[in-house]
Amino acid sequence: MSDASHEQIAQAETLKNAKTLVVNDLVKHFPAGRSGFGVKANKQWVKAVDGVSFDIAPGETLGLVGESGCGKSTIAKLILRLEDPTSGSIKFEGREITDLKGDQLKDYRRSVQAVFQDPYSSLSPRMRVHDIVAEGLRIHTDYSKSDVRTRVNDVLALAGLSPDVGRLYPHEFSGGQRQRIAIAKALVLDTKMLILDEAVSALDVSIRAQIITLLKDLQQDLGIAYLYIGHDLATVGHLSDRVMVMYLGRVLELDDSIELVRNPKHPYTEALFAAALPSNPDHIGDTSEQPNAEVPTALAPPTGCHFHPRCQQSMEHCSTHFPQEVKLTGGRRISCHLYPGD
């Protein structure tokens, strides 16, 4: 076997094994404050995301979830690249996006779609459905009209509509018929992975478990990696294979999505899904597990471990020193004082 057959080999390999989505060590930050009247302003920033790091494997859905301003949307407009990134890297299926340009970030960008929560403001008004899903192939393709009428249909009947369909207007779907355009519209290119913000939250719940079944079954025929974005912890736990607990723009706690829901380890996952999740209706208004005090702004987090103003299991040096993150037993990853490892 020539050498050149043996490099093929050795790359196919590697792209088989390779993850979808690696995001390491990943900040952002905004300047906050003005200047005005000739004086110039004290520089602060908000630490919306400040040293993130994970990964997602091809079929593989992460959960991320957190309160709010804890850096979840930004997460997602780095990885879409509405937004550059302070410093860190995100490498898509082994390649740096955070520096692509021109055709290279055309290409990205069909590999890498959203879903958002709000599918009536998402999809124009003034275009008939099967403009607005076939929009992208006009835009990346060179298909013909034939082909692009073939493609849409295609899309539509995945993700459970009719091809008649497209001669309508958005505003004559229910919400979950919106949703339904919304996902048809971001597989109609070679999408590899799909970013879901909040992408059930507004729909009844009949119909939300009928998308959650519709997202697993797309991603179970067409390998797709997902990373949801939500505040409704029983359907991220229920969607997910891992979740990943932030606040104020780090991770407190990554780990199996049934192992997190069942037995929390970090004080404030543990709060978050006993406010969101209690065992016995009777506990509703039990706040013994809930954290104390407000949370704190981004532009001045607390030193040490953010979350120790509120934590009631907070000891002295959590004011003064951010825990290491630590692999526990099973892969499950952690930063709290707590769990100091070995």
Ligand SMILES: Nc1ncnc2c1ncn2[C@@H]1O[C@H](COP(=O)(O)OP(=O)(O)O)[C@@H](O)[C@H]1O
The other form holds:
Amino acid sequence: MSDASHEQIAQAETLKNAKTLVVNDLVKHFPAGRSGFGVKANKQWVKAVDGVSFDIAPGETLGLVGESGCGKSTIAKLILRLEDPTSGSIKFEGREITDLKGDQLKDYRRSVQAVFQDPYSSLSPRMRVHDIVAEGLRIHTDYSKSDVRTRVNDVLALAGLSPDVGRLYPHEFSGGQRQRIAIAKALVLDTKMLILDEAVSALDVSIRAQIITLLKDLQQDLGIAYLYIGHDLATVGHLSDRVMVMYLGRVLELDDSIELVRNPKHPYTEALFAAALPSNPDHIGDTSEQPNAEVPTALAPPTGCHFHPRCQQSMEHCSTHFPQEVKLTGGRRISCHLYPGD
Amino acid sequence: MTREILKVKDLATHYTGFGGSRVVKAVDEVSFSLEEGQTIGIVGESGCGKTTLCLSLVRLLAPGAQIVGGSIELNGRDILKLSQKEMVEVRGKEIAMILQDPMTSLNPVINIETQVGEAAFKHRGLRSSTLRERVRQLLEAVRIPSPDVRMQEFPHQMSGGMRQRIAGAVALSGEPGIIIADEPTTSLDVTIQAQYLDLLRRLQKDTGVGLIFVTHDLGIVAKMCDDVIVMYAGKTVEKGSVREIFNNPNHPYTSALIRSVPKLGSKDPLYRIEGQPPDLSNLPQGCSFASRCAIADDHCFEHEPPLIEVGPRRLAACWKIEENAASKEQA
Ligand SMILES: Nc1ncnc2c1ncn2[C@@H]1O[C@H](COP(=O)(O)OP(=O)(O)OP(=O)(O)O)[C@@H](O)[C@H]1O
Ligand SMILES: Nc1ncnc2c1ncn2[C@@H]1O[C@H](COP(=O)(O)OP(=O)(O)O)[C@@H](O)[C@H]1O
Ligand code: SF4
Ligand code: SF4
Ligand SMILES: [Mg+2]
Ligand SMILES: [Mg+2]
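Could you output the structure for the form predicted in complex with the named molecule, given that the previous block was the form predicted alone?
Full complex below, order starting with the chain above.
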């Protein structure tokens, strides 16, 4: 074998091992209450994201679950650069993106796209579907009119839509079709990562199954990395390679999705699984052990382990000491005093 | 035998638009009955007529909608014969409804005490301190912490889960025999949803209230219901006990629905029902599921299958029930 091909193989190896996204110790604090009022000195902060780290490989889906308000959408917005982090780092294909500006930021935006929950509000109502889907090409390329048309028709086809839909307006479509349009729009450039924030949550079961299958097929064909955000554990588990569980701005547990579902270890993950709806009336779980308290707000998170007021297994020091994250054998990350690590 | 409290027979509700030229058959000859302490689930895709059915049962239909046939017997009397004025006496007292969206069902400018107390005031004649005591009990029953403080507050001061529970307290206030819950938990977190569903079950045990649960989530049906009606394009396509329907569905639409839901811990490909439900103002000839049905044949596209008895207390509307059962056995 020649040196050149050795080099090529080595290069291919690094590329394969390279992560699409590496997030390290990400923090986002929002000022609480109406901004601009009040005395600055005793300003309160919502710790929406409070020291979160994870990575996503090309072609991989990382699932993100947690109750509403735990910071899921904030993470999405930080990655999309719709919000600036308080601190921490986000590396996309090895390059720090939190301080990108101008053309470099524009470049980054070509590669990272998002699909949100509400297919009704995420598409501009006065634009035809063709123009909605073509928007990215107009901003980022100098394609000719006919090249634009070809590319738009291609991605519409990828999303399971016929080219004819291009001349219609969003209100002429059902929720599922609108979500397909949003997916086509997100794929029109050379997308390397898709953020799916509750992208199928508002859809009917049958349409949901269509979109989930579409997303899986697209990933297989295009090798895109997904961050899939949801609160339905069955759907998140189904779509994801690994799942990350968040609570009040922090990661509590992270592992391979099948491992996590078969053997949840963190008491909060266990509670989430216990609360999940059964898929058959013969398997109605015992939900009498549900944590009762309302979800505390990120504005005033409980001391120590944030979950301790709702935890059935809470111990004395849980209310005073924050549990450090440990890595268990097998690679699971967990943050709970029941698992002190080695 | 327990007492039958609701008997719906051949109910048909249509929306008429464009001067009568466009008729949406949102509910088309639906029949079922409900006994004391029983929970019945109504499932189906968006737009199949679930909410219209519920609104018909309490006679709160939008203008343009009309009940064009059938009967609704509530505690032995046909409420379709009552005037709207007489219905005011029935609603909240005999039958109450929790709407799809708790934010729109609660009045934003009226405090919680007044809203929760309204039906108890109107239908049960409670006044002053007795009324307040009743409101406190109701808020406690739906697990609202510090009810004395909370009852002075307004809906926007509550979390989504609390608003949903307060909507439940409003429905319970007049001590109705029947509560209809239309997608009561779609917007809630799984943990709050589980709490709320457990709460409804407990209240049912204590009071014997009959529940009608409307949802497109089969998990809720599995958890909550005794019997289930599967609706498609305004019609009942299958009906039976929840256990039998889940373990041995007769109608291809029912089995497709069950197989299209992701299961915890499984990555098996989901079954996909291609296409979409038909336009209810322009229903196709024959079986309305035919264009999406994997085993449809020419006969299905031409002739509509009747809803027939396929077992004890089991109904289904499909020409190929035996064939479908056989194909399931092979699979
Ligand atoms: N006010 C109205 N005027 C005209 N048509 C209506 C009206 N409300 C509903 N419809 C139509 O009646 C049919 C049944 O609607 P309905 O709201 O009962 O469905 P649903 O099963 O409750 O759906 P979802 O799951 O989305 O709540 C649909 O075709 C709908 O478009
Ligand atoms: N722009 C903002 N200003 C102030 N607080 C915010 C803002 N966006 C989100 N938050 C707060 O941050 C926390 C996390 O919110 P979010 O990321 O939307 O959660 P999730 O998507 O998990 O439901 C919540 O307490 C929320 O109220
Ligand atoms: S650290 Fe303590 S309170 Fe927190 S989850 Fe673990 S056992 Fe429960
Ligand atoms: S009647 Fe025919 S088309 Fe309709 S559900 Fe049965 S097999 Fe399918
Ligand atoms: Mg969110
Ligand atoms: Mg509805």
